[in-house]
Each structure stands twice: as structure tokens, then as C-alpha cells.
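In C-alpha cells, the next block holds one chain alone, the form predicted alone.
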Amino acid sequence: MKTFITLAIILAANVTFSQPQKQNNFLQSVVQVQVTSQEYDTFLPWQKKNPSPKIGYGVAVSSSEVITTENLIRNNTLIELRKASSGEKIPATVVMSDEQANLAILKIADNSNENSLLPVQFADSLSRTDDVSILQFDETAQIQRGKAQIVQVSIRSLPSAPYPTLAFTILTDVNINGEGSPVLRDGKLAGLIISYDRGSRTGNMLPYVTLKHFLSDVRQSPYKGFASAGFLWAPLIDPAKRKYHKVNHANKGILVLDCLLGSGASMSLLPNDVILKWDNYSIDNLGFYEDPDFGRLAFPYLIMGRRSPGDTVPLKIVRNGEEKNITVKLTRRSDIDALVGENVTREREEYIVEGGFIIRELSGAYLQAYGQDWQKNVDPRLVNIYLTKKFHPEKEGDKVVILAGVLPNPINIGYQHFRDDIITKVNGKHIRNLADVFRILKDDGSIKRLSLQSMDIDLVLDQSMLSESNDNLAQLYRIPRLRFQHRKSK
């Protein structure tokens, strides 16, 4: 009896000792990180919009470091950190950040032993149909948990980039109050939210793959990031386009549609190629493949997942009806490649106003501006380039230069309803990019007269007026600058 007594007392003891300290890993783990955000003006790069703050939640990595979106914390002009059941903001800055992952690495400003953090685990597996669940802060700040189930692991874009990443839809019973809440699964970090949608109650979530990668590529500097291959590809279902390209293998390979100037895929594929194989893993007809981990997904995991900028990959295709086998090496997507880049960050961008023209290269950014029906509000003209042509530039370094806007004075009277037009020329000279209207600024002292590609007279700036019509400008519209050029630009 008295044994029985002594091993019960010993149980109840070890029940009581475990249970808090689970909990209180996660108070020390999970941080609410507050962000005040201030971007540049899209149509006025020359200024900034208002300071917005957003919230969300991190999740720490180490005593002083903290893994969050990049989202969350883009445009920071403050970022500061709060635990949970606390008051007291911790100030943070950013150790890297990447917008093709919609991940960011936080550092404590001050590492002293109050503000130590505890580092979580990552989960070793996820599966489909596993349970989960979701912590973030309540109205008082205590922690709340909330039930979750995955649904569905699939490939698509990011909520705020056009990247493709892996992504898992979870069914939870709680409305999720910010991004970067954290996933668990058996106490561990199965991933981080990144979008929620109130309606379905489901949200979208960055597994712990993802989030490992990233860790491990900030660890071992220089940083990486994630792949790219550099090719546009199409499903090849139609059975007469699989007899013409005289593949012979039911129901497998993708269709080579075009490669990416300056990608690794130029190097090595070609238009028309079939890809049956892609790094020993079979490529359907669809472009899915079996993934050892998630199941049945789409090929472009093996790239941005499986593999890194640098990696050498082994295909096997079709090619004009004979099977190769060739390699393909994997690069980082850049905007510095695309005829159009996208300015996913919203980077200041480089722009010249001269008598009242605002003249800057097209971006994703400037498009994305006009809201969310963008395509029915820009001139036709710039989405096609978008839609059609933002990565094939004819030659490297051409970029799209637009007349964005023109500010209303004396000297461009008549001028002022122009907008959104490609210039071709400026003082008679062709352009290919805003570098070279730079050259031409610098070479010629001002800008004479634009020619656009839709009109055949060109614009024409009175040169006795233009000297004082810009001072009046920079003073009216508050422009420090009325050229600004990035320093790698130069």
C-alpha cells in the first residue's frame, strides 16, 4: 500500500511538472511583432504615403532571433516585438529578408537575458489530413490556441509576390488576427499562416520545409535563396501534339515553351523539348510528379523546394523525337533579367522629372498600382507587354521607359492629359532603358523632346522656360530630387 501511495505521489508530481512547462515554451517562444510600414508613392516616387502599422506574429529560432513573413515586415521604418502576457515592446531589426519565400529573419536589439527568447523545434513530418494547431494572442495577450486540420498541399502563388511556393490549406475554428501565426503539430513548428480568409475559414500556410530552407540558407552566408530554372511550360494532354513531338511515353511529359534570357534552362532547353524526367523524378502530362513527403504535387517543387540557386539537375526529355539526357543549372530569379521587373518589395523606384514629364521603367509594382482590377484601368498597351512579354526582352538590359505622368505648368501645356506612354526616344536619340536617358541627361544637360511610341510628333520642351518651370516644380510638388538614380544603376 505504502508503494502504491509513493508511485502515485511520484506520477502526480511528474503530470504537474510537465504540463506547464510546455506552456510555458510557447510563451517564451511565440512574439507578436508590431510593424509601422511607410512605402514610396507609386506615382510619385519622389515621396512617401502615410505611416500604416501592422501586426502579426513570429515565432523564435534562438535566444534572439525570430522567424516571420516578409510581408509583414515590409517597408519597415519600426519594428518592435511583444511576448505574450506583456505590455513591453522589444525593439528588432530584420537579418534578412526574402520576398520569393515570404520569410524574414528578426533580431533582437537587445539580447539581454529579460528579453531571451526560447527557441521552438521544428516538426520532422506533415501529412495531409493531419491535425494542427494554430497559437496567436487574444485581446488580453495570453496565448490562444486554436484547432486546425490540413485539407490540402498543393503549389501556388504567394498572397503577395508572384512566386511559386508550397503551400498548405488549413480548416481551423478560429479567426486568425494576423500573419505569421504559428502551426503546430505535436508541439512542434509545422509552419507559419501567411493568408486567412474569414468567409471559408480556411488559411494558407508555409510548412516547416520551407521554413528549415530558409533558416539554414541565412546560417550560411552568402545567402542563396530559393531556385529558379528559367523556362515557361505547358501540359501536353492533346494526343495529336504528343504524336507530333513523337512521345512515346502514355501520359507523361510537360511541353518547353520558351526559356528565360540569361536562366540556366536557355542554356540547355529548347522550345518544343518534352521533359519526361526531372531530377530522376517522372513528370506526367500535367506536370506532377510523386513527392516522397506530400504526395502527388506539381514539378516546380523540385526546383524552389528540393533544390538551390547553383545546383546542377539531371532531365531527361524529347527532343525533335530522339530521347537525351541533359542537365539544366539553377539560378535566382532577378528583375535585373526581365524586360518588365516586378518590384515585389516596392523599392524606391528610379524615375527623372524634367519640365513636368514623369518619366521611369515600367514594373509589376507601378501596374498593380491601379488597384485591383489593374488590367481594365491601364492602357491596354502596357498589360499586354506585362501578360506577354515581361520576360523576354530582345536584348539584355531593355527595359520598358514610360512618360508616366505629366505635372500641369506653363511649359507643357497641352501635354498634361498623357500618361502611361513607352518612350522610344528622347532628343532624337533611341533609348533601351532609364539608364540611358540618364546618359543622355548627363551628355546633353536637359531633355529637348520625347518621342512616344503612340504619336509620330514628338513632345517639346521650351528650354528658355525650362530652368525655372523645374524650380517651381520641385517647390509646388515638394520634390527633393528631380532625378533619382540608384547607385547600382550608375
The other form holds:
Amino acid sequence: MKTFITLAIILAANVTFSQPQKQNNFLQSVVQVQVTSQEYDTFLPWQKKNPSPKIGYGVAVSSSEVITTENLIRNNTLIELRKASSGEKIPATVVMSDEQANLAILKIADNSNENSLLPVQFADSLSRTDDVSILQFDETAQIQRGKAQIVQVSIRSLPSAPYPTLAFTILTDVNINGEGSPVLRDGKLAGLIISYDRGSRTGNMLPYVTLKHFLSDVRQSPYKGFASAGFLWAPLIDPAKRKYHKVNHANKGILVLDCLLGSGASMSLLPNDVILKWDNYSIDNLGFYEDPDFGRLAFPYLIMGRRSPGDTVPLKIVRNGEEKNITVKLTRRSDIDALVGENVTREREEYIVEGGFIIRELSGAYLQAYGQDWQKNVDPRLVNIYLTKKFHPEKEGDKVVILAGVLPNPINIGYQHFRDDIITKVNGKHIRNLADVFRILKDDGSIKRLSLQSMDIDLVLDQSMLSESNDNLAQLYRIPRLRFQHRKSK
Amino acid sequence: MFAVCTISFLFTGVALSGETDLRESVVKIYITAQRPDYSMPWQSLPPGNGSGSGFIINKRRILTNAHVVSDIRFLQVQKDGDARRYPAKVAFIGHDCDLAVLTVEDPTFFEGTKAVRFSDSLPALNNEVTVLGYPTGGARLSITRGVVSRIDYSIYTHSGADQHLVLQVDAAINPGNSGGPIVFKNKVAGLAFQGLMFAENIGYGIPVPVIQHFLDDISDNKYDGYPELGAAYLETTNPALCRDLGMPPNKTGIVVYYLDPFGSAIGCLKPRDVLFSIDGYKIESDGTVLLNDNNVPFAELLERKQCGQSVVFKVWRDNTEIEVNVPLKISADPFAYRNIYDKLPEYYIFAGLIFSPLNRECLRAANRHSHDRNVNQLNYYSQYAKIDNLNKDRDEFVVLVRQLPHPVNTYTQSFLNGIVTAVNGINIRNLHDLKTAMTKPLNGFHVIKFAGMDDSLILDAVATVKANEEILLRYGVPSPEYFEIVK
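Based on the form predicted alone presented above, generate the structure block for the form predicted in complex with the partner chain.
Shown next: the complete complex, the earlier chain at its head.
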């Protein structure tokens, strides 16, 4: 059952030598992906930020489809593909993108013959010490080839989202000039670059297995994506702690800290459980196991890499000193269950502007909009909720609704200094999320008063002025819509 | 961001005859001070030498800044034209108003000196003032001159938390000026105490009303400090809010929305109370009162009060105007994080883990690692302790501030800067509780729980017994604990 990958030495000749890609010089397979992207403005959620260009690469997976990174095409307003040695830009659209995998499939809008691409073959093995090559374009759109060596295989967080992924770290002799650059081994696609550090000349790539997993999922509607179990854990190295949790197996097992509401783990795992085996693989006290293909890896790969949402996996655990066999159902992780969602894709967020009050839900994207030092710059109460209670809604559907700020107007004199305060009630009614506020708005017609956390008086709006003020605010601050709600309300 | 630094002023000899007189009142203060080392709370940082200024007031006393004589190990004073340095003592110190009174045992020191007279009123803007003192740049008395450029209510950097009146002058204030007099028409109008970094010609003085408050306070031979009202309020500039509060249309005031459990007003004022007036002064809707033709924050009236006195508010409560008397008391608030002086840090070491009550030094040290989630939690707890009721079940927040590495505590790094909530099933109200709880292991383990953390710190009880002694010896710690003696 163990596949040993022999160390392959890439000779200069072996691209032409390799059989399936005999004629493929990648001129028709690698494209430059030129994206114009534009996010919504977090602090003025009714408007967008300045559009900005991004350049990366994609690789043909069919005559009209290209695989690239999700981060590259995130918030795109225009995607154009450019072939090697060509100045022509071919418009493309997104077929599917998944921020949990950082992958996307693009389709050429006009699939005429001259635009047709030559799909690449995926590699079928890759080892920790393989030599590989990297393709990218130079300034004149000629294909440039660089050498690289795989130096590490690990589970790490995606650069663009807080999800674990299998990453191959490479050391290269070229400066990688865009994400999505293909990495080849024996003329086959071994992976796509997702990050690169000029200083150390190292980059990380998503390997062929993840690309194949994604592609086969895209081909099988409905898209299932990558699995998650939904629990927090810690290594269990400390001998005192092992003794305390009555774990006798040497160097084995990790400690479950908490299960996320609504996750598969919450149905069967408990805090303080010690997981000895996951899906029949022994887990060591740091959370690693021996993968048949890639060697020693952190166990999240067993979830996101070797399984899919909907699968049920067997576990061997120690609970209260007793060994037990249980199962955990894997699901696709979703922001909806969290008290504070991440909104990693920077989707447009819901808001209400009423009497100059900007009301919205707290999100990871909102906090991070305060810049690199957001942990210092944002009110520590909100940061604390995010850092310690993000996954802990008291009840399903709970969110943190905030008065993000106040747009000065005569109606809100005396309230204009409020910023990033938590709203507990609207019109005297308890609220748990922004949908509640929308409902109250629908029932009551307007916002009459806001109650803020730890404040015993309400911010009251003069109803006789409100309608006029709203019109005035919309005009003055150029707000095309004073309220925005996604059509699919939770 | 401006950094305000402590300093004080002096004149060179130009001058009115009055200033010549004042030369007999100004003294130079030589100090050796030593701060505790909060990262190793059982010992202190290297002692440092410095100097400041001061001046002689009645009853053979010297007035200077608290920051000049804080954490003092050795103290001498010297007068103009006398080479001798006289040992002195700190008789009273007010860290909240940055003032201190020194005494000199040797009566000969006061021969040929003269106590200053204080000005009866604040100088007006643009009045010319002179500043005397021993600033950096020379050894002898220095005099500088400028005008009063602003009188304001501002933060006193020594405590880092208190606000009082300040006198802003455009004369240069430099290190060493601290404690020197600011003179207006031959009388002392203030005491130079801080400057503003990265700004020019901005120096600050403590004006006479604040000095007088301090001297009045110590007249009973003890310093109580400024009372705190402890009421947070909102302006009532919004007409809809006024109507909602049922305020009569011709009335103005501010509305209380939060009462500090350690303040004077709790139990007297209530949330939703509208304060119409304070001691007969009408409060405007923005919280100011009209005082000597100036609109000043109503808190300035509280500035004049001593602990034990009262303040009377006209209050709108339940649609009725009532009078509420608030007796002002000393605020002993363990959740107000001021700069600490003249105190040794409390700590307790167990298994090489150093626990300490949360304080400003601990916050400062922790914030050097600003991206740590435990540090963020400390910041949250320090700012919202009372407002969000985080101090429920706590007399103080006990923090794991440091680890002295030893095999017994190898796996405890992730708990650093965590706030202890329970040890061995016992709720931790204070550092004493922690010490007691550590004597009661559960089934051979010590289990330490922290706020906001799912994981617990586990120690093998048997192993800690031996480790405790070893660690103290290895790291040269003379005592595993220091607790302040409760008076």
C-alpha cells in the first residue's frame, strides 16, 4: 500500500523525452491571467475601493478552461488571459472558485478555435526531494523556465485564508513574478505557486493532488469542496498533562480543546478527549502521522486531503481514561456558524444606514480593514470577541451587531463620537444578528432607538426628522442604497 | 502623538527685584532613585542619579514634583549660593497631582531662605511669567521668561491617568526644571512639571489651585488624593434624547449612563439621571459650566473638593427635579491602571511560573508582543474590567507574567500573559487565593485555568515540590513571594 516515489532527476532533455507531452512546449497551455479586482469599502460599505490590477498565471485543464488560484481572481471585475508570445487578451469568466482551497477554474468566454488551449497532464507522484521546473512569462510574454527543488512538504495555512492546505515548499533560481505559476515535473503539472518570498527565494505550491481533488469536484455537480471536522486541538507533549488525561500510549495523541457549534466534531467529540487514531492512522503527540504518499504530515491532511465533506471517519480516542472508538462526520466549514465570520473572500457585507448610524455585523474582514496593526488599533472589546469567542455563539445564529460609526448629520448630534460599539437592542427589542434588525425595520418602519452594550441609556432618533435626514444623508454622503441585505437571508 | 515629558524651569538673573527674592526660595534637589525590575520582581533596576528643582514654602517645607522624588533611595537639597547639600525626606507625595513636600531636618538649611507667596488667582493669557530652576545645560540657577499661552485641563503624565488644570507657557522647559516655580508678579503662579516632545515653546506648569488642593489635603498629615466622581455621561445636545429623558424644555444638563463601582457617585446617582447643576452652577448640554466667564468642564468644580466633602447636584430623575448630595470619597480602585511608584511589585512564584496582579508595568511589558491574543485580552480586561463586569469574582486580575524555564514548566509558554480564573477548582479572587489554592492539588495535579482559554495548565504536584526549591536557587530568587502588608 505504500507507494515509494523514486527520486527523479530532471535532465534537460526530459521534457521532450517525456511521452504524453511530447509536443507540448506549454505555449498553448500556460496563460498569463490579468485581473482587475475591486473590493467593497469596509468602512463605507455602499461604495467600492479603487480597482487595481493583478497578474498571475493559469494552466489549461481543457481546451477552454484554466486552473488558477482563487486569491488571484478574488473580487474581479475583469479577467483576461494572455497566451505566450501573444499580445492578445482573451476575456474569461469564473466557473468555480473555492477560497478554502485557493483554487479557481476559469473559462474562456469566446471559445473559438484560435483561442483553444492545450490541456496539461497532471503529475501522478511527487516526492520531498524532487527537482522541478517553473514556468512563467518574461516582460515580452516569452515563456521563461526556472529550476527549483522541493525542500519541504507540510500542512500550512493558506496565505489568503485561514484554512489548512498541503503545501510543497520549493527553492528556486528565478524570481517568481505571479501566483499560479505552474510547477512541472517530467513535463507534467506538479502544482501551482501560491506564495513566494524574494528574500529567501522560496515559494509554496499547491500540489497536483489538491488540484486534481478540486477539478474532479468541479466536474461533479454539486460541488462538495474540502472537508473540515470542526474542532480546536492542542499537542499533548507535556508529560504532566498526559498523565492528567490518563494517556499511557507513548508519544501518541492530541488533545481536543473545543468543538465548533454545528460541526461534525460537536456531535461526537468532547473537550479533553485525546485522539489516538484518526481514520485508522496513528496520530503522534504533535498531531503528525505517516502519510503513505508524502511521509510525515500534520493530521489535518487526513481531513482536507484524503476525505470529502459528507464522509464519516473512524476515531480511536481516550475519554476520561478509557479508550473508545467513535466516528466523526466531516462537513464543509462555513462562516455561517461562527459568531464572527471571516468573510475571507471580501464579499459585500450587509449594512443599514439609518439616521447616520452605520449598523453592520462584526467580521474578520472588518477588523482587518484597520490595517496590519488592527489588533492594536481596534477597540480591544471587539478584538477580544474575535480572538476568544469567534467560534462560540451562545445560540446558533448569534452574531455581533455593531454601530460601526455615525455619519454626522443634525439628527445625530451628540452621538457622533460612537464607533465600534456593540448594539444589544433596537427599538427596545433584543437583537442577535443583522437579520433581526432588518426584521425590526420591516415591522416598525424605522429605527427609533439603539441600546448599546454596558450603557444604560439609548441613542434616540427624532422620528419627525428621520425620513428627511435619511434622504439628506444619502444625497450628502452619496449613498446609493441606505440598506443592503443579501437576498438569501440566514 | 505627543510625548509629554517631565521637566522644570529656572530664571537667569535679569529681573525684577521680586525674582531676586525668589532666588532665596529656589532649591536644587539631588536624587538617587531606583525602580523595581518588574520582569524580575524580587530585585530592582540599577539606581540612577538625577536632579530637579523645588522651592521653599511655609512651615519650612520644600515643594517639588512627585516625579522628581519617586522611588527615591537617597535625597539631598541645596540652596542657591550654598555649596552644602542637606539630606532631605519626602514628607508627602501625591502621584495623582505630581506634587511632593520635602522636609529637611537640619534647621540651618532654612537660614537665609524665604518661603514663597502664592498668587491668589491664575494669571491671564498673555501675562508674562518667569520660570526658575536648575535645568540641564549648566549647574547654576537658570531663569527663563515667557507668557501664559493656554490654561487647560490636561493629562498629568506622571500617573498617566489623571487630568487636572495645567498652565501652558511658551518659555523653554527642560529636564531639571521640574519642581521649579513659575512666577507671576513676584508670586508663584505654578510649578513647572512637564514639556511636550517634538513641539517647541510648550511647557506645562501645575497651577496654584492644584497646588493649593494638595497643601490643603496634607494639612491633616495625610494625603488622600483627588476624589473620583465615577460617573460616565453623555451630552444632551440631541433634542430627541432630551425628550426621551422627559427633560423640561428650558433645562440643560448631561445624562449619566454608567456609574463606576469604585466611584463616589455610585449609590447616589443613577443611570438616566440628568444632572442640571453642580453646587449651584448650571451644567450646559455639553457638560461645561460657566466659571469666571469661561466655559470649563464641570469636573473642574470637583477639582477643588477634598475627600470627605460633598458635592450637590440638581438631578432630573423619574420626571422630577431632586437634589442629590454626593459625599466624595477616596477611590481605592484596583482596576484603575495608573503608573506605580514607591511600591514593590507583588508576586508569587510557583514551579517557576511568576504570577502578579495586573498592573500598568505588566501591561507595558506585555504590549511589546502586541499580536499575542493573551496580550489583547489583558488590554481588554484593563479597559473594560468594570464596564463589562469582568471584575465579578475578582479583587484583582492575577496574571502569569513570566516563566523561569525548568523541566517542570517546559510546556507552559502558551499561557503567558493569561489571566488566572481558577486553580484546582478554586476561584481566584487575588494573588493570596492563588497561593492558597496551590497548597491543594487535585489527585496529584495542579490545574490552572485561564480566562478565554480552552486549554488548562497542568503541573505534576509531586514534581513541583522539588522544582520550587531548585528554581529559586538556580535563578537567584531570594523569596518566592512578595505580598504588600495590608494596613
